[in-house]
Structures are given as structure tokens and as C-alpha cells.
Amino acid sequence: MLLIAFEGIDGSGKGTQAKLLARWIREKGYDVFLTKEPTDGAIGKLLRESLRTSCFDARTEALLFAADRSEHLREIMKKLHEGKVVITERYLYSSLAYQSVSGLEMSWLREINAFAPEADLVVYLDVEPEVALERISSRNSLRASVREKEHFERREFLEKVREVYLALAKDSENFEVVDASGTINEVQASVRRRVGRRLAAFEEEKKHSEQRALEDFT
């Protein structure tokens, strides 16, 4: 039916935005599957390992990244065909943005993605680093390692990831970017507005394509 994704840097609110808006839209009546990635499954953990241990370089992490990508994807695809809404916090934007900062060329990024079909709609969460930065350390994080707060959550890193963003939101119609900066309840209502006119345009295409079928028909 329809994917999307939530993309941002570390301590954008993906994760709540993403959970809030999955249970809004199941109260319109759609059928919604909430997932992320790195996924949970065997390559996901491995990766999960390789952030904590600095075990692999930067151009096997994206490897890996394009990896865990391909074996989501078959579990997307089925969700879509079964027309429900898919909600993936972290997709592909993800690997451009990170890796490509990381000092991967973005046209190879690009070519080891080429598999992963863009989202019907992004939605980009945008806040300043320095916002991101006290949110990540007023919380308990999981991300405690030396490694990653290093490379993933300095300041400096996730400026440049926000400007890699910026740009992709700039040359895409399916960016939605939402200020990121307000309190959650704010940040969502801004979500659930750009998303809301999404599955509008949606519905009436639907019925469009519907109409058509019947005509065709008779």
C-alpha cells in the first residue's frame, strides 16, 4: 500500500514519531506494520556488534547496511502486497546520508541500494545538532560506547549528516521536512498533517484507478 519512512539524525525523535503516527493512522482503519532497520535479524545484530566494536570498516558497514536492506525489503514487500502501511524507522536515505559523511562516495551508496525502492513519503525530522545532542544525553542510550559517540553523535559528524539530508530533501517530491525542534505532541501534529494529505491523495487515486477498472469493464 503505501511505505514510510522516518529519517533524521540521532535524537530527532524518529522512533516516538514513528510509533505515534503508526497508531493514528490503525485508528483511521488501516492495517499498519511498524519496523526499522538495522532490523533485528542475523545481519542486523552483526551490525548492531560492529557499531559497538569498530569491528568492521567504513565501506563493509554499508555493505552490511545494503545487506540487512535486501532481506528487509522481502519482509516489506510482503506487508505492502497484503496493503498494509509499512512505517520504517531508518530506510535507505539513512545510508546515504551517515555512510556518505562517513567518506563513501555517494554514487556507490546509491549503486549497492539500487535494489531498495524509494518511499512513497519521507518524512525527515529535522533538528538542530545541538538539540539532538542534549536529547541523546539526557536519556539512557544504548549508543554508550567510546566508537560511537565519537563518530555517530559529535557534533561536527551530524551537522554535515543534516546538510546531506537537507540536500536530498531538496531534490526529492517525497521529502516531507518537519521541524523537529517543538515538544512531541507538536512534532506529531505536524507528522499526522503532511501524512494525513498523503493517504487523502491516496484514497482518491484509488478510487480514480477503481472507476477506471469499472469502466474498462463495462
The other form holds:
Amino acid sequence: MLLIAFEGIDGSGKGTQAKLLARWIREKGYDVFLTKEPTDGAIGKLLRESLRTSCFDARTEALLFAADRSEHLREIMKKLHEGKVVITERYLYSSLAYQSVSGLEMSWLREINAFAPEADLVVYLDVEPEVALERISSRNSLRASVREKEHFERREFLEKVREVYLALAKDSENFEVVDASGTINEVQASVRRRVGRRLAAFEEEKKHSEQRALEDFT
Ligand code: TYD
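To complete the pair, please output the form predicted in complex with ligand TYD; the form predicted on its own was given just before.
Time for the whole complex; same chain goes first.
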């Protein structure tokens, strides 16, 4: 019925915000299916392994992300057909942003993901990589000083990923860019405002198409 994707760099708060949004949409009486990529399926597991050990090169990883998505979509489509609102933490746009920064052509990435429909709404949680990395290191209680070089490289990488996300957002009407540097409650309030608007527009459109169908019938 409605596919909402949460996107953002690592540490932008996608998981927390997606859960809170799912709860809010449920309270409005919708059936919600909350899910994520990489999935917990066989290909998703392989991907997590590769992210940890770099056992595959960038091109193979891109193909695996697409394959994982293809499997994921069977489940997503089924839930949409059942009339559910589907919220996914990461989707197609993660591949476009991360894998292009890993050196792969955007046109090729679009091609191998051509089977994936655009999300009805993409909530992009925008945060500076430095802030996101601080959140991650406090979550994992890593000492930044020990991993300074790693931290620096990751920050540079995520800065580029953020640039691609912002360029994608500029080119697409489906994107809502949300400032994710505030508190959990502040960010959630902003997410709800944007999604609420879209939900209302969607309900309106549904009402019209039902009315048209009824008129055609009578
Ligand atoms: P995830 O588990 O969402 O990590 P986090 O919670 O830190 O955001 O995703 C794991 C990593 O996989 C993350 O660094 C982004 C990357 N990724 C891609 O590079 N391409 C993709 O298509 C997807 C879905 C994820």
C-alpha cells in the first residue's frame, strides 16, 4: 500500500526513528511491516560477513546487495498487497550512495537494481559524519584515539556518501530530508510531520480512486 524507506549514513538513527514511526502509524490504525536491509536472509548474512572481513570486492558486494534486495522485495510486495504500510531501514538508495562512493558507476548500479520500484517516500536522516561517528563510538564504547586513522577514513567515506544522498534528494520528489542532529524526540517530531503530510495525501488519492472506480461501475 505504501512503501517508506529510511536512509542515512551509519549512525544517523534510522533504526530508532523507524521503530518510533512504525508505532505512531500503527496507532493511527494501519497495519505496519517494519523491515531492513541487509536482510537476515542467507544473502544478507553473507553481506554482513563481507562488510566485516572484506572477503568480496566492491562489484561483488553491489551484486549481492541487489540480490538481497530482490529476495527482500518478494516479501515487501506481498505485505503491500495485503494492504500494509511497509517501512524499510535502507533500500535501493543505500546501494546508489554507498556503492557509487566505493567506485562503481551510478548507471550500472541503477541497471542492476532496475527491478526495484522507487519507494513512495524516502525519509533521509541528514547528519554530519562526525556527529554520526560519535554516536556509533559511544554506542560501541570504542576509544576514538585508538582508532584515529580508521575514524578519519570512515569520516571521509561517509562525507562522500552524504553528498550522494543529498544529490539524490535534490533530484527526487519522493525524498524528505530531515535534520537528524537533534534529540530523538525532535527528529521524530519532524519525521512525523513529513510522513503525516504524505499519509494524508495518500488517503485523499485513495478516496478519489475508489470514488472513480465506483462511478465507472455505476
Ligand atoms: P546497517 O546494518 O544498516 O548498518 P547501520 O545500522 O550502521 O546503518 O548496514 C550495514 C552497512 O551496509 C552500512 O554501512 C551500509 C551498507 N549498505 C550498502 O553499502 N549498500 C546497501 O545497498 C545497503 C542496504 C547497505
